[in-house]
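The chain below stands alone, shown as structure tokens; this is the form predicted on its own.
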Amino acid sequence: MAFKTTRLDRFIHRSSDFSIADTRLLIAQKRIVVDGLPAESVQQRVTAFTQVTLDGSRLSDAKAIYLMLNKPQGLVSATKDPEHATVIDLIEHPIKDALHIVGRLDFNTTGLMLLTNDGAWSRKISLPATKLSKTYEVTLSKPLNESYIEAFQSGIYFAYEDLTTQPAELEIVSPFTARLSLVEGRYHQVKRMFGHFQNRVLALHRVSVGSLTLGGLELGHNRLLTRRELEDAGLD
């Protein structure tokens, strides 16, 4: 289902006392913020969900949706799939088709996702700067020991990027399996970091990202975010 687009100035008139014309000087002046970020051109489109606020007003009334959802395996981590089924297939709500991914999952990765309709909401948690740890539950072809643990915490280097990566916190449950927190999220990190180690993954699950946490959510499974945990989490 596509949702109706409008121009974002006609959305401006129809939603407040200003004219079409005067929106060009409103972006001009910041005064309009879409989704988080200033307004580009009046000719932006819009949905019925997309945040709009004017001089920090929203004048967009849908309903955000924040909605957890625990992923299986064999699925892509995508709105829409030419090949495969994706997460959106697991999801019965309404307006599934208004919600985006906030922080994708390998095909075989498991664990908690989170999709929202609200742009302003996913890119708070995105943003390198909000540092939102995410716990891993890792599945090893080999032993760990100890020096991991001060590997992961010095940061890893990856030379395809000429980076090292943040501290990360390694606590070695048995002697295959570990749990890993992170606040990073750069392209298949914790297989380069276990692979630094000639160390293959066989199973990663991702049981928490902050303080939201996957709890007794059976795999497949959805569920809405209660306001508590929006707040809690400082993300309300």
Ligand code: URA
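We call the rigid core the largest set of C-alpha positions that still match within 1.5 Å between the two forms. Here the structure is a predicted model, which means the values were calculated and not measured. Residue numbers count along the first chain shown, from 1. Compared with the form predicted together with this ligand:
After superposition on the rigid core, the Cα of I20 moves by 2 Å or more between these two forms.
Once the cores line up, the CA of S211 ends up less than 2 angstroms apart between these two forms. Relative to the superposed core, E171 shifts its CA atom by less than 2 Å between these two forms.
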Second form
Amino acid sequence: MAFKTTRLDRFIHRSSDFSIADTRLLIAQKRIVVDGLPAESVQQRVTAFTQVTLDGSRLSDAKAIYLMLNKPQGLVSATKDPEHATVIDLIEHPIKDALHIVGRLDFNTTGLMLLTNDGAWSRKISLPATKLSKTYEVTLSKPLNESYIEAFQSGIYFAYEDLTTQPAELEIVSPFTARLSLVEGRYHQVKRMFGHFQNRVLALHRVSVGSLTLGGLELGHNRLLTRRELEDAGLD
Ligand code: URA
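Right, the form predicted on its own is done, so what does the form predicted together with this ligand look like?
Now the complete complex, all chains and molecules, led by this one.
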């Protein structure tokens, strides 16, 4: 019996957040392995039964699944880690090894994380042009004041990248706690924004991404997104 075959570059694109153009480089870098051997060409044909891995994680273009997880502290936002448990270890779904993470959280950050096997969906969420708002509850080491609100609205200069952050909304909840909404996801962004005021972030918890909120999902638990949530998020 003959199985439907797909070009390797299309398969990788459908199963990850890499573009078709990126796949050539991934293959040249020997990051793609097909049935145990480094991939040779973007034109190589694969079937649903071929084992294709990217950096050791299995890729799959099986039915799309979308999952939300409430990340506890002390887990790595990665699919594999040599030292620590990862968020994938919390999941019991049969195709959990095909999932990738949409927007990482730091080791000690808690809260809403999204995982999927749908590369197009995660690309859309992550695109700067989508400007999806991410809201965090932040606990600080020093008291806040009104000057933070204006500074975050105007943007904070990040010398390393030589850029100014997009306008962000800060709501001061109490002297040491705030809610911050960002439309970007730069490396350690929240900590670096408060770092501008030499104010250390003691606790960071992501409560929402766009219209998706944790609701009552307990720390360490995960669930599939509903069709309604996907439609409301405008990302379907
Ligand atoms: N900003 C940070 O500094 N850390 C996170 O985990 C998320 C956003």
